[in-house]
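As structure tokens, one chain now follows by itself in the form predicted alone.
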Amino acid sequence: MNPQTNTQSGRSAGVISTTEKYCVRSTFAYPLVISHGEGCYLEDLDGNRYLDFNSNVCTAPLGYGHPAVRKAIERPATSGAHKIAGQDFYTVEHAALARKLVSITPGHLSKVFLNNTGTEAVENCMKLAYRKHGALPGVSCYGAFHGRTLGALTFTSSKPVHKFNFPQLPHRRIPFCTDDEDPRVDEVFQVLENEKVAFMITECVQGEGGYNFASTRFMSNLQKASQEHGVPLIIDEVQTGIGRTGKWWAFQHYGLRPNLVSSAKAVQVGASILQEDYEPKESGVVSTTWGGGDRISLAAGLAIIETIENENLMEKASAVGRSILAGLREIKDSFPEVITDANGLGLMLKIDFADGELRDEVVKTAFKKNLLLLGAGKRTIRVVPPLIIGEEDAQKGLDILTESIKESIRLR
């Protein structure tokens, strides 16, 4: 096929149309209707092949098809039981992928609280919060997703449109800075000092917000502010987690010590992990029906948790971003009337736009050249391709975004 004309034929359009006829209408990107993939490629119904340079919104670290993770789940998928009420009956999957998860954390977090989603993992930490500290305001930064569910909603606020005509909790907002010369990097004491707060809740780089990276200081200042004030810091990894930034997590790129984490996404269910003094005494407390999700989806995290450390990806994928980030920097400094910032740390990068139009503009423009990339914040483009890219791909997802930066300049 040539790569230069993709077309949705009507396979994927029929598709397309059964989904916006029944379906309430969401965030769609652009008309892919996925059939099946390999390594960091996606195939279509109408067999066009696209390069994934957004890893499914980071929730495929390992690409497509994996040999480990197709073999490991296997077993949970043919067991006849692969859906279990997971807080209420115990399995191996769910033992296995918790214990695997405090492997990899910092001591102190010694606890996991399996559910579905990143939402509703970033709710639990929330909740465990609470349920210590009391009904207390929370404090969350401008610009910061934490999710669409009511109660991390109200600590949500990358975009209007998330949020209108939706009730909020009680909580205080703070500037999320990325420079350490920010005058602004000092607010978090003046609100702790005015206010008692249940908890502080972060990214470590605002995924939905932009792809914005915390500076030093400012992360420096909120864990100064926890521990003087006694309350909990809450670091939400749903994005940032696993492996994308070069570490398991992000905070470690900071040398924090939270005291709860979300993570979801590339560990294929929503976690919770938490130091234990913030496990409640009563059973009950917290609780899911469905508790992980599903055994398939348990194993297959387990399988990348695994595969990550086993074969070294952190690093390799680290080697790869300064690539790939060189890269970015390069394209930058070709088109600066248009593109204003390009930064990154392991493979979770960004290129900012002038404009957001231009933004909307170069993805679909690379869509129809076979590159899937998506725009986060107003102005900027995530580049997150899958933890397994080599150097080929990486270069030849280059070329299809200056070549769809050129393309979209001239359409203006």
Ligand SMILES: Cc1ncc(COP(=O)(O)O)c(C=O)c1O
The other form holds:
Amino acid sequence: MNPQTNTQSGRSAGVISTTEKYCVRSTFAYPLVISHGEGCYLEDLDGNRYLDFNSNVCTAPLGYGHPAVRKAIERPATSGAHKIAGQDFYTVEHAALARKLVSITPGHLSKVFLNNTGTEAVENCMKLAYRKHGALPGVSCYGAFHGRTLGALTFTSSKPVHKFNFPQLPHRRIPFCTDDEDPRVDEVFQVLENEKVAFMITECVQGEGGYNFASTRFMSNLQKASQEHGVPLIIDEVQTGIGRTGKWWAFQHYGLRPNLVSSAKAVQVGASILQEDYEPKESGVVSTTWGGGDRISLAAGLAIIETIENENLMEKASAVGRSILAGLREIKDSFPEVITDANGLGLMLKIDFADGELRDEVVKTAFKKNLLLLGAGKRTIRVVPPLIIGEEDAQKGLDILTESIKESIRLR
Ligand SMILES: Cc1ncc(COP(=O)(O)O)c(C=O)c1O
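In place of the form predicted alone, the structure of the form predicted in complex with the ligand is requested.
Starting with the chain above, the whole complex follows.
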């Protein structure tokens, strides 16, 4: 284990070259071959130890190797039947996770459809809205990311690379407003006055679009328009959900009453959570072989939610979030020419760079210094460490980030 230097030997390089030879080009961020992890740290195959400031893209809210998760997955992992056709046969783990999700969600959202990924959670919310309201256009926001499968992809618009040459469902787009004074903050009303639509879908904090925090007026306009026109509001909580922003769901910061909610990542499987009147009357409208992923993931998802509750992690993470945000704001003040913004909610934080090339260089430099960062949008670095992070590791990460910015500026 070597905490200071990051040197890749043959083991990591071998895995990377095999991956590149046999796997379709995707979104690998840097040459990290994960071996194992403990707390907020991951170790690669060559023994380099990294502080994780992105929680495996918000999928590891308890970090790695948490005893509650280890214990919870033991039974399903050794059951001899860990991967099951989860929408065709019942399991304890499926029922328990669904019940828990309903218990942490406002009372009118009382039914769950468990699936595998974030994009499926989104698509199944969309399907249930279409089923009730008809094959009408759907409304989403510029800069949104709702997934890459063909249905969800129509409503994604964060990067052109996701969309080129792919067919689209009927849709309308509105600006995602981060400022109550944005002149287009009321545009949703015009759209809904002009035609009938099947649903509106949005994130409260655009994740892949660059960690953009919705304005209060914008979100309450969506709620008002939804109620006035009888159009369901789907809130996509795939990245924001399960305590990341300091509440179970980001929509709770805005006092919203969505009709359908998509969740995944931190919950380990995909989950569409809905008002009972969106449940189809017939069976077979929604299903999937691996419904709920597998019993290990279902059990881990439940253990994660219970641990966040038992260890009071939303409150603790928000306190650390406030001090990291203060640190990010200091960094912004120290580098006013290259850093344009620092913002956050709970432990969902970011800094924006004036240009994307420097942002990419900072991510690469931090990786060499054993800090795992991840970009979002064109010019943003997201800062989303595990919810268990303490002040000491938070400060360590901020120090490496500062050093990485200095070094990247010097190299330009
Ligand atoms: C808000 C949001 N929705 C949907 C998705 C798609 O999730 P998945 O990659 O699990 O399909 C993501 C993934 O980053 C996301 O951030």
